[in-house]
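Below, in structure tokens: the form predicted on its own, a single chain.
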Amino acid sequence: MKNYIWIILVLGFSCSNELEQPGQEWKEEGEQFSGAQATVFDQSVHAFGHAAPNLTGDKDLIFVSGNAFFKRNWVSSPASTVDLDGLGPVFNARSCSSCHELDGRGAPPLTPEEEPVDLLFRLSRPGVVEWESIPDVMYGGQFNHLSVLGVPPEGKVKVVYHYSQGEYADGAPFELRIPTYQFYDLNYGPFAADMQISPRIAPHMVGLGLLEAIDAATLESFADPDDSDGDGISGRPNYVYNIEKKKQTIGRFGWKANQPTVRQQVAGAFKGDIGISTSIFPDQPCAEGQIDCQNAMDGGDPELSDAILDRVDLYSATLAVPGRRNWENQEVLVGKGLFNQIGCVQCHKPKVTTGKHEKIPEFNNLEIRPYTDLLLHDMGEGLADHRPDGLANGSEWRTPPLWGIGMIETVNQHTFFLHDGRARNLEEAILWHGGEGEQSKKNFMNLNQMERNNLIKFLESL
């Protein structure tokens, strides 16, 4: 009988003591499961490039063949190989993976010297027409750096990086990095007094199917344009026109939610970075004042087959969400708390149910922690690029899902983070944050130096 008291004692301690851990409220049973049944577990450099476990019939098939389009490198037209050329006549890329190398998030020019390969630059002229951006007349929406033979590239650009310093609460320093963009060799004359420019990084590519599927109530549920609640946060969804529906839809892909699908997010990206026509967007890439560039030969009416265009949907649309690491561990959970306390989830909303994917069913009604809300939200003046897209305006941008943030050094060797990649760090990121996310960036910066790398090291895990 004593023994038995003495086993029941030490239990009763032991759950006692567990009970007592720090961050242990904050623990969820089933949270590593990010995409749901679309989860993978996989922490090695490929940690992107799965295809979501749950899918059924030929789509398996379907992601392979996608995949190899997506990697495959275009050629100029004509060529023998008619379903690979069309390439520009002017272009950033001569490939998708290119930019978004092993489907991952890019990275920004380091020095002077370096060109721009995953960071592109979207050019306008103020004033939008029926909610688009006007383009200009003489180097259209989008700078391109190269292009085929015989057709002069628009210029280069560098990036010229300047420091600002400053300290937390506690006395620690810390340092941001500022950058600036200089454009030279221009071959269709001086930019305009006037050109607005918005640089923008390739972002890793997990989970887009898994956004797409969120019914269109549930995002505007979230929003609250003019903050009737008064916790200074004002997120509204930015409506932009879905073309094969032929009608104004919510926008959900782009730093600042200009795409509404996938799919008009591929074709875009096939004809602003690669110069590849598709029946979505059937123009070439020239600027009104390029003629060389409208002269050229192009491979096509359109150069990208819908059966193509199909599958590098697919294949975008169903890569598999990295499962959590350490989510158990304590100094995450504390680090877990501390994001919620602080306010980062009135944005980043940890937790949503998908509706109907009109094409993949395997993606219905799943419970999701993508940690965003796809809402515009006022920055600041630190980040805004002064150039509206769509709803969105100078210095709004759409929340960023943090799914996937915590292998991107795994996968890409570089923790360069935000729009522009500015941020070196996640910590950096934040530091970054005003406008509606000022507050939360200001308690961030009141915690103390433990409190601060636990919640690091929460973001880590995700």
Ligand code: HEC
Contents of the next structure:
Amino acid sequence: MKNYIWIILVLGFSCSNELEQPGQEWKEEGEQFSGAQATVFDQSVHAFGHAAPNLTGDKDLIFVSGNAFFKRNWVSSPASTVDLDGLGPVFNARSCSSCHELDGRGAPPLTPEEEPVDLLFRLSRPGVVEWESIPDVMYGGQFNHLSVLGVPPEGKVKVVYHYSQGEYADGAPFELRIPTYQFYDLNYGPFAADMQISPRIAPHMVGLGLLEAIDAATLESFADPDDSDGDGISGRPNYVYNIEKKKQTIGRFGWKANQPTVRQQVAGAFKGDIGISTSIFPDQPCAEGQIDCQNAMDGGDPELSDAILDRVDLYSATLAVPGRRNWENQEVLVGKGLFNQIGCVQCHKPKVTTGKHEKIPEFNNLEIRPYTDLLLHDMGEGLADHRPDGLANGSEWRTPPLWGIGMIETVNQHTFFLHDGRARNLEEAILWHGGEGEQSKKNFMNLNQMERNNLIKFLESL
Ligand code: HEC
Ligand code: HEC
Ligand SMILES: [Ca+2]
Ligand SMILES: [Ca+2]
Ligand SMILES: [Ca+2]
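What about the form predicted in complex with heme C, after the form predicted on its own?
Full assembly next; the chain just shown is listed first.
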């Protein structure tokens, strides 16, 4: 009898405690370590710039060297510093860090007069050859607005926004801005009428090696291409050509999961964004019809050695994930509950266990909290770029990882989100969800002001 009363007392106490502190049931021990042992707690502008603390051997030295190449400005050939030349002939930026500033998120231009830098444009013509998009004859696979002396740059582009108004269920108004792009001063002729254009903003760079360590089978297990469970969500993996493996493998990086590995993504950036050739992409970034570009002097064959590519690869793969802030805060926990209840977790998977990383065993078998399934989802007409990429169609996008998203404002001094930076804050990012994300967006629109604020506070704590 005595024991019995005791139990009731304990139960009674814990219940009333929960009533006083809603959200407690969502708290998980250790959830502040978003990247497991590869997490760093730093709330300063350098939050994204740390090496994973669990690296062993000489990896932190390689990281430091890779960082130097990431920040370095490349120069045109010929140059007295042979190691640093090879820029262009056409390009978008002189260094990786000019787009991924402080390893963070790029921003679209703030005024129509400003030339986009961190926002680049992938180009192609309709059709696919061997899983690859077909580059334009005059402009290639990417719009390059800069060039070396003697080679005409491709042209200029201006971002113009239109605005549309909407209302939450409780009557609170909101406004979304819709970007349009005007290409002008084109030096290689007018764009073909059927040119496919995909605007993409530079994402923040954290935790990429952890994402690379997730087994393909794990990602495939998240997929439900025919929506056989009938929940309206039908994610599927992208499969893209892996140049080093000489076969199609699962895509993980880029806004459409269009690159299979960090290494291939990095080599793609060297070529496409800076004009530096590598063993993976040995060609110069000149389109078929750009004769001056093809005849311009290069900086070696390839311009970047494998040894340096290795370092930038390791650097890009081992940037630590920022630890959570305010994760025990009551409003944050209530917001976390809502994030689960209204279906955000169906794509933004909170918890994933890594498998085996081929080069970084420190990332094996970790329980990480990336808030992504790395799958493609149809996000509706509003976000569509109408440009296929690998198996991704013109309205599919990869679920972006949400870890670190709350630190972008501190690191990069802005809160522009989504693949083209059109969302001016986290709320607008949610309001743009359509297609498979339509239902969870509707659920968000039906929340009251306090609930919406709590959900945003949760996102800001990531
Ligand atoms: C002109 C701006 C720009 C420059 C310069 C640039 N990047 Fe990027 N970076 C981007 C964009 C845009 C994406 C997304 C690409 C996509 O969706 O196809 C990206 C994606 C990435 C990713 C994948 C991130 C993810 O979450 O999927 C890595 C890694 C990366 N860049 C590394 C580099 C490295 C290394 C360099 C220098 C060699 C570099 N970038 C230079 C704009 C840039
Ligand atoms: C159907 C899958 C799906 C669901 C459900 C979903 N998202 Fe997303 N989310 C995406 C995709 C895909 C993108 C990228 C879209 C783009 O950039 O055009 C995205 C982008 C975002 C972004 C911007 C990320 C960035 O890096 O710019 C935020 C924030 C976000 N989602 C939060 C949420 C919240 C909160 C919910 C629940 C209300 C939710 N999402 C539900 C798939 C989903
Ligand atoms: Ca070059
Ligand atoms: Ca080009
Ligand atoms: Ca489903």
